[in-house]
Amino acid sequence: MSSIEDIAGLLEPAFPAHLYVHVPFCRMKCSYCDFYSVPIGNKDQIDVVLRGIDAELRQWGALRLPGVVETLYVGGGTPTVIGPGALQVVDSVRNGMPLRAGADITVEANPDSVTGELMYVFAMGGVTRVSLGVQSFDEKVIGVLGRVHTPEEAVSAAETIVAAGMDLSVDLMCGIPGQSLESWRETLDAAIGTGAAHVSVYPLTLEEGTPLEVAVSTGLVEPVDPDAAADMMMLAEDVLAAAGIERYEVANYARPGHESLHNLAYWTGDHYIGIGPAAHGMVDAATARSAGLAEALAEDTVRVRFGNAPDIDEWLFGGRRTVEQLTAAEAMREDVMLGLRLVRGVDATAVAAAGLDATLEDLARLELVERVGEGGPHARWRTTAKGWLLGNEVFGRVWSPDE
């Protein structure tokens, strides 16, 4: 059976194995953030959003599609600012969805909203991993980012999560104005010292209209040189690997067996549902039709990406949603593009089926990708170290090979 036929075979509805729930509340907006969030309000506002999330979950659950949910990721915003209400989201999933017993359940947190009592409640409620938004252990860098925690609070929060028996993932950011290579090395060492089994490392992106972008564009803040940011990315790989935390994706590192199963789903083409304002999902065409995601789907659509309205009121009253329809050829090309984010790369047969052999060979001549396992049954394409640092160029060429 060809790969196109394989994708067409997805037309039998199956419950997406992965679920993302967006809790839109934050204590305050960070200077670099353009994710949808609102300042945490009164209890009534929180209750309305939680009821809306519960209702949306029940709508999906009522479809009675076959299959079970393997992973749940509760993000935001900062879910922990609503306290035990974040666990209410997990209970709503458990009550309204076919959630597998022992499923991988992650909740995002910021250091200032982590308490021993709350982490105990999470652990008892089935949460398996907490993703802690630290970004830096340097007080000056934290200030540039507009974060409200201190380095000491970050360390304390990490210790509290580990003591509760949950996996700890630490999010870090490099390429920040005022951040030196020495400061970055100290942040990496501090992250390792927390006992984290998973670390995410992202270079700062100056999103248009954010306070930090405005400060840089008007000359109030000096940006970090791109070469310095690349040096920080390479230092992170070396330092974390020496501590047994290996890179397995463009920006993610883990000790063996502690990779994020939820995030791996995004990069391997698994289907997932997005719940809550501004949440995104991706399902096969048959599931999209069952869920009424669009009034009409083109006959050659095999995959549908959707995004909920990025506004609480509009989302609550049924306003939605962006819908992108992908053909079989587009879906295969997307799978290659996402697969190249992984250190292990993507199977050469998938590249050939997507008609991307010539594109990858061109990228190989630029030393951005390489083919490994030649002559054996498991040949793969993967990015080189250069291609890792220039990932946007690689992914853009794969998605639009004729441009």
Given for the second form:
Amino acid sequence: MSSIEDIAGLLEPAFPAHLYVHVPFCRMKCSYCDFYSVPIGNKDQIDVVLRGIDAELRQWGALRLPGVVETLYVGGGTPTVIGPGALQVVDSVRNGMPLRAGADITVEANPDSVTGELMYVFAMGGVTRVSLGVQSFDEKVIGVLGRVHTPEEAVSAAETIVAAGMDLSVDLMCGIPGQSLESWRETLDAAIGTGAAHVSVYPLTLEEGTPLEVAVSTGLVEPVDPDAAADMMMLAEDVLAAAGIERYEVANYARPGHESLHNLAYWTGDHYIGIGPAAHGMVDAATARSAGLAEALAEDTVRVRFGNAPDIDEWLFGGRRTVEQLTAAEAMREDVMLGLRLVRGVDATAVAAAGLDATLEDLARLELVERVGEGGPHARWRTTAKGWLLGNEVFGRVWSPDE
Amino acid sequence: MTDPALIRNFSIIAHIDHGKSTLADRVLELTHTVDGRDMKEQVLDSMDIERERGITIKAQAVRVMFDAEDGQTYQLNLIDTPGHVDFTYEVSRSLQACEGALLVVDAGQGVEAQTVANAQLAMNANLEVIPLINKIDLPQADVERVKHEIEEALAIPADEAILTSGKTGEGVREALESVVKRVPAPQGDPDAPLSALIFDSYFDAYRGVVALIRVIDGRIAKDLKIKMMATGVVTDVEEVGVRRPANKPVPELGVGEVGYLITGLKDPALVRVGDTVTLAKHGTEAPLPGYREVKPMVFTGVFPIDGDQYPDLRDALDKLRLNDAALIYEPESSHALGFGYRVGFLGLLHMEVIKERLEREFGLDLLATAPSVEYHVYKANGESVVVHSPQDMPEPGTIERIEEPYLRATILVPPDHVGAVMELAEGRRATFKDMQYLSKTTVEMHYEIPLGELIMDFFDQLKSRTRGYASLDYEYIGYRASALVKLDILLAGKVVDALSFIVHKDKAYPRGRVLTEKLRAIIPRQFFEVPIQAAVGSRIVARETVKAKRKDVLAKCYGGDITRKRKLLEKQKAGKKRMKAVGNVEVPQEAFMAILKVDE
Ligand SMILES: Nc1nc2c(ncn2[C@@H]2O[C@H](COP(=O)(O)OP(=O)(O)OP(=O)(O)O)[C@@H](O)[C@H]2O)c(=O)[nH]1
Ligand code: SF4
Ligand SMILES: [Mg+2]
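With the form predicted on its own already on screen, would you show the form predicted together with its partner chain?
Whole complex next, starting from this chain.
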């Protein structure tokens, strides 16, 4: 949770402790994807992007702010499709930024671009975790998602990562057209079988304009019964917990001690910067001023969120797509909204300070949140089992409570 | 003052979309009435909503000067009329100000229902009717077939029909020559006391009521003292002028001339359409025939989504009424929807247009309930009540009988679609009267049908079941007793008054079933299970359930893009705002219209 000084806008500029770098390439576009990525093209384009990332990192480094980078996440797209280039990104960070020795470094990967050689290079280069985009171990389901790997490739990629001595995170999706509860159970079992220390589970959302959304809305593909998707989410929680992989966030599960510190930063009001096209960051007002993030910051801004242009050329010319300024009241509400994504929930005092007591009491009446630890020193609000399934209601009402 | 011998007054009439306004454009160009740079398509359709929908709603009078072959310059007063059946009264009014009519028939579509209806109006008013076969530039134009239809269906000789294209301008000069030759010059006595017909009016915020008039006898000029015969109001003439198409003042209007009159009166009730204007002293004794009052046919509840807008809604209705005498309204309150108005309209298009204008021109956010008709309820105790809203229907036990409005419907359709029409009509309690072949290609069918059935998506169904070929016209014929009941809809166990409707007792079950199914699809899942029931009195005739919502989560939040996540939440919330909370059930607006689309 962000500090009182932060909320009050009293912080000195400081280097955000978390860094996200976006590598915008994929082998092929998946049918449900609306993240920013382009099909991998010629070597020149890759070089241009890598140089751009390097330059953007150095710009931040040149600010010479106090503080060090604690976690680095190289995401995408699919960073592994550029092979060792992904490690070049890590090196650029080392050269351009104050990266703490032994920092948590995660690289995202897809099964079809994981090789023993590459994983060896990663491990040697200080990568501590690989987040593997498996989504499903069911061939039919993988087909619906328009992905290019086979279940066998996914299993062997996972083995390769573990063998290289890195932490493995397996990313899964449920609520996919054609996916049965049985198929989902098998996928969960297979994920556990890889020895993953971390699993993420997202229900599929049909984003407008994606091929899968069009196929569903034109009746080509059967839509998914939301009840079936709810059952899958509940099953995931049970099956993973039985294997010792516990939920710590609405969509993330880990063996104790293996939670992703980088992910946690997003939900706890920690500052982070995003490098590369379509990458996002969040810093306090003082840091935003030093970094020249906005022409004019309003008096009452305490927090600035920014997003790079989701287009390689625009980004190379320094294009920012969004700069959003939040007031103290908004930042406090946002912290509660994000904090409710965590199993541990949020401090009751933070809820009170954000003026959200009545809203959370309403949500409690709907059994979407509960208040725990009453009487003790730390009363907290946290999301219930029902609330995990109806996250939009919880987060939406907390963010704009004037129902 | 123009010599009446050099004046011709005519209306352009047709079925909807046959090209009246486009022809008027060509006339304005040919006579240099509108500058090239001010010209645009259907220039006389001046309301935003007319331009957007590409239809004429309000008749427009305009004066043009035409240099004819005979070397004379004629003053032509033309009135472009709407083709849609809701606005037929505009056509009848316009015809009263004319001696002739150009009957436009689309060369591809041929004779359709309003072609027949409007031609009959013109002939009954003893007007010279000149047929025009228009859009001859179209590849599917079939002039011979259309000529045949005109002769057979309308008994108008078609060998002299003029072939025109509003697109290319072909034949337009010929049409005007024909007007000059065939339409009689106005007859009137210049020395008699003033007698002028108000055939239309509109409200101008600065000038008050502007009346459009046609002078029959005498003359009208600035500063004369005049009297409105029906209302008895005496006033001064502030200005008279002509429409070209903008208002242009002239010193006076004489026999046969068409123009506008401004008196400074602000109250539309005092300057009534259909009234006769005469001199205050020594005026005429005999008023002109005038018009039958237009009566609204369908009624719907109109409610502001945000209750705070209720006073604004009233002001907006008051303002629109200044220009639309056919609009009537009375306050209505609903348990489900709060305060609003029950508004009467001429038909469904009129209703749509008014709702859209209220929202657009006055910034209101409105919810309309399903349209209903005016029922006459005769109670056992001898009382009778007029019911415009299902929620005002008296208790069934107290009712002796209910009467509902009936129409005589005329449907024109190609012979191979007759079966489809019969099938539709049968499902709608329509009584078949007769049918005749107008030509080899067109059959005219007559039905008597309750208006309440006609407003339930009948027209769209007719179009879709006949692949767009059928056209429909109707006229009111009177009230008849029917076995009607009120069907209530219950959400979560409570009657939602705004969803109740009146239905024939034999249809209560099928309509209730279809409607509950529809509502189940429309009402989103809520935190709790929502039973939807249809009931007649205490008897439940249909039941569906909206299951409780279990899952509502957003996708992966990529690389900490919280901004986007919040935007999506805000969008979702905005979507909810557009719903109406009925008790604790969130009901989307379209639910209140769902009943309209129940083809069981
Ligand atoms: N090809 C062709 N199209 C035409 C012609 N005249 C009109 N149209 C088109 O037909 C449509 C209807 O034309 P309008 O002039 O608005 O018809 P209208 O009879 O005034 O319609 P309402 O006033 O709504 O009854 C428009 O899309 C015109 O562009 C013509 O001579 N040829
Ligand atoms: S791999 Fe990921 S980023 Fe690439 S197309 Fe598929 S879903 Fe999108
Ligand atoms: Mg028109």
